[in-house]
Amino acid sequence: MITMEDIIREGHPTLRDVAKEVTIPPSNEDIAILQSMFDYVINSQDPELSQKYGLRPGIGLAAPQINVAKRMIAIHVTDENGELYSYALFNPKIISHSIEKSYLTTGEGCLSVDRDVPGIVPRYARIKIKAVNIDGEDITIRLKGLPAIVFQHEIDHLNGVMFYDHINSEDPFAVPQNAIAIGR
């Protein structure tokens, strides 16, 4: 079972490299890896588990921030609507997006960064991606609303990027032009 000492913070270099794509069919490691990654994200949304465990509650993990250099990410969330968007996906890319943006009004925040890091996020407002699910099965998966925020943010750390790394550093509150405001 993943537990926050599984999970590697800022400055760590794994966070910064690029993830290598995941063999197809996934190996019965790979899929054990990205099994355990689904379950911590369930299991942290358990107020008892969480707390039993330790666990910061999160609604995506991505396998480098647990040291694993791969692309693979778990997704547990439910949007405005309450639709839950559950995922354990291999080498996910996003294939289209919308100019329009949107932006969490709460900011972003991360498992890898035990600090308040204050700003708007810019990110697509709908997305389309491919990916690989757990089964082996190609799937095509459009989103909008949060789970569109949640998987650009998992998929970034398969390419190095920290969700404040969009922050405008000159004005960390700059809302983009005619972006949606998504609150939490």
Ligand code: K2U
Given for the second form:
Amino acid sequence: MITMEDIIREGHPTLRDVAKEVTIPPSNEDIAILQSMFDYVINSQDPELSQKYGLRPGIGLAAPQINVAKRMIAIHVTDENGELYSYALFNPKIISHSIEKSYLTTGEGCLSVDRDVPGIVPRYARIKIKAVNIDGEDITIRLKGLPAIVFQHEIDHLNGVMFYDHINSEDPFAVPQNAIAIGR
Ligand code: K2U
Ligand code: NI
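The form predicted in complex with the named molecule is what I need now, so please give it after the form predicted on its own.
Okay, now the whole complex, with that chain kicking things off.
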């Protein structure tokens, strides 16, 4: 079971690596790793388990965050309309995106960052993702709102990008032109 001890923190070089594609069909080992990441995201959102095991609640997790430089992400998030987006994916890729941007009004955090980094994190408002699911099947997903933001945050981790890399250093609270504000 993944706990906070397994999650590496900023300064660890793996967080700045470009993660490697997972060979498809996935090995039993890669399937087990991805399942453990998905279990973390689910467990961390359970008040009892998160308290019992000291888990920081997460709506997403990327394999580099557990020091595995492979292209795997787990996401479990409900959007503003109460629709659940629950995925454990290999080799996710953004194949198209809107020009329009969006951002979380609260800013972003990260399980690998033990400090607040205030500021607007501009994201694409809408994205289309191709990936392979844990059963080895190709899938395509269209996303907007908070789920789109979470997927971009996790895919950034696969490319060695941290959320604060996107914050405008001159004016951290500058709102990107015509961007959509997303509440949590
Ligand atoms: O990758 C991670 O470190 C998990 C991140 C995911 C995240 C996605 C989008 C915006 C911010 C963070 C967080 O720890 S999950 C914590 C959280 C919970 C509810 C809403 C936003 C963030
Ligand atoms: Ni993160």
